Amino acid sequence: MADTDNLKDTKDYYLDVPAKGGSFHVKGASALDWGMQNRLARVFRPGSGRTVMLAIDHGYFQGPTAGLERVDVTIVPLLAHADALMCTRGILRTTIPAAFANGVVLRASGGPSILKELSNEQIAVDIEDATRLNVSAVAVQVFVGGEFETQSIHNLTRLVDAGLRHGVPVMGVTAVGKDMVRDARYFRLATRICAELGAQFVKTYYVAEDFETVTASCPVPIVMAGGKKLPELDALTMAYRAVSEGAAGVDMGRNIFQSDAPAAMIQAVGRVVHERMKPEQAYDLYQTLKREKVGVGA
């Protein structure tokens, strides 16, 4: 029995303080369940509403990638600087320390290798396994305009349905085939389809012309894909422009782990994303950290 002796009278009702509402810092997520919001808050930093995701899921279709030959050696030292990690369940279980407390976005689609038609993907992870791994979100590739477009969109909708039942957000990833045009018109189409069909956030590529129309027309956050390896200043400039034009962060892989100083690069990217540091300043920071060899992964 609880001790009921000497109970104090209640008195602190703060009648002059309005009740705080339930506004949420992630675009389009204010009506989601608490569990869904909690998972999104592990991906998107509450202070800025943005994220630096470290993408290392390349091996699910192309095997060992330059810079990812030994994830335990090259990637684990970078985790302290990532808001979220995008990876496969194989790498998560075998290599990522369970003490990693930030967001994990789990690759949940797959099938073909680089030797086959990449759009012929299927769902590759049960939502029950995703919740068992306590991930923050699952990611599915969507090939708008691809040979297996409808199949990939069906993968998305099935995951969205499962995610809503279990409180797990879904990130739609807009894939671009070699014969598709990479312009704002295409990305407005692809990202809007993902959002309309229920994705809680979308990963897509940056385009220099009219990217702000892509972010404006998408009712959920856009995370910029890093794409191919660029010179560090160019990658920082792309990240700065994307965030300035409405992106809610970046999901960079090769531009970080293939850098000459990955730990320095991810920290410079973080300053651009969360503090809007100008690219030139961020590049100076990168060079300074590189000289100092900050972090084991530098």
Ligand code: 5RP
Given for the second form:
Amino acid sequence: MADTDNLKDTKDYYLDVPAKGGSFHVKGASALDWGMQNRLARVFRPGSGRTVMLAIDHGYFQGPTAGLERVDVTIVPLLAHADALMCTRGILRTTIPAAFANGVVLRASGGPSILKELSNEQIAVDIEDATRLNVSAVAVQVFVGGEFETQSIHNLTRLVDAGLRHGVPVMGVTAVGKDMVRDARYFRLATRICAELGAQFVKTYYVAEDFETVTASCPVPIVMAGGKKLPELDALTMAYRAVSEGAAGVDMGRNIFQSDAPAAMIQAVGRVVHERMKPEQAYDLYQTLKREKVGVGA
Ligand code: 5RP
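The structure above corresponds to the form predicted on its own; please give the structure of the form predicted together with ribulose-5-phosphate (5RP) next.
Let us now look at the entire complex, which starts with that chain.
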């Protein structure tokens, strides 16, 4: 029986303290439901509003990739430094410790390998499996201007509908075909289409000219894609410029796991993204951590 005797009187109403309604720290997400916001908060740190996402999903279309041959050996030790991990469900279930408590952004589109037309993707994960895995978001490639443009956008909208039903955000990934011009005009088009059609955040490439117009015209957060491996200082500079010009963080793969010192690199990227550390200073930090092998280990 419930113990209802001698209940303490209520009295602490804090009548002079205005109720905290609370605006949410993720751009464009204030009107979303609690579950969706909770998942977004596992990706975007409430303190800075930004994220360092580690992308290791490359195997979904290109098989084992340099640096990802043994995810258990090379990637698991980096997880402590990642706000979120972008990966496939195969790697998540087989190799990522279930105790990993930060965000997981699940690759949810796929189909063609590097041997075929890459834009011919379909949805590759049921939303029910995404919730079973308790992921923070699902990611879908969108090929604006590509051969299977409409199909890939349809993949996005179907995932957005499913995500809204289950409280799972969708990250639209703007994929650029070999023949497409990578400029601000193209990325404004592609990112805005993703956001207009319901993506809660968008991954896109950095461009040196007018990137701030890409972030400004997109009503949801933009996360900068890493792209091919660059010298560490260049990658840190690109990350610094992207966040200074409005990106809500990075989703980097090869520039971290193909670095000479991945643990040092992800920590340096973290300082750039969350603290706006200048690239040169972050590079010094990278070199120090590399020398001292700091942060290496699970
Ligand atoms: C391509 C992807 C990738 O699969 C991956 O996440 C790319 O990472 P990076 O280019 O930083 O190595 O999303 O668009």
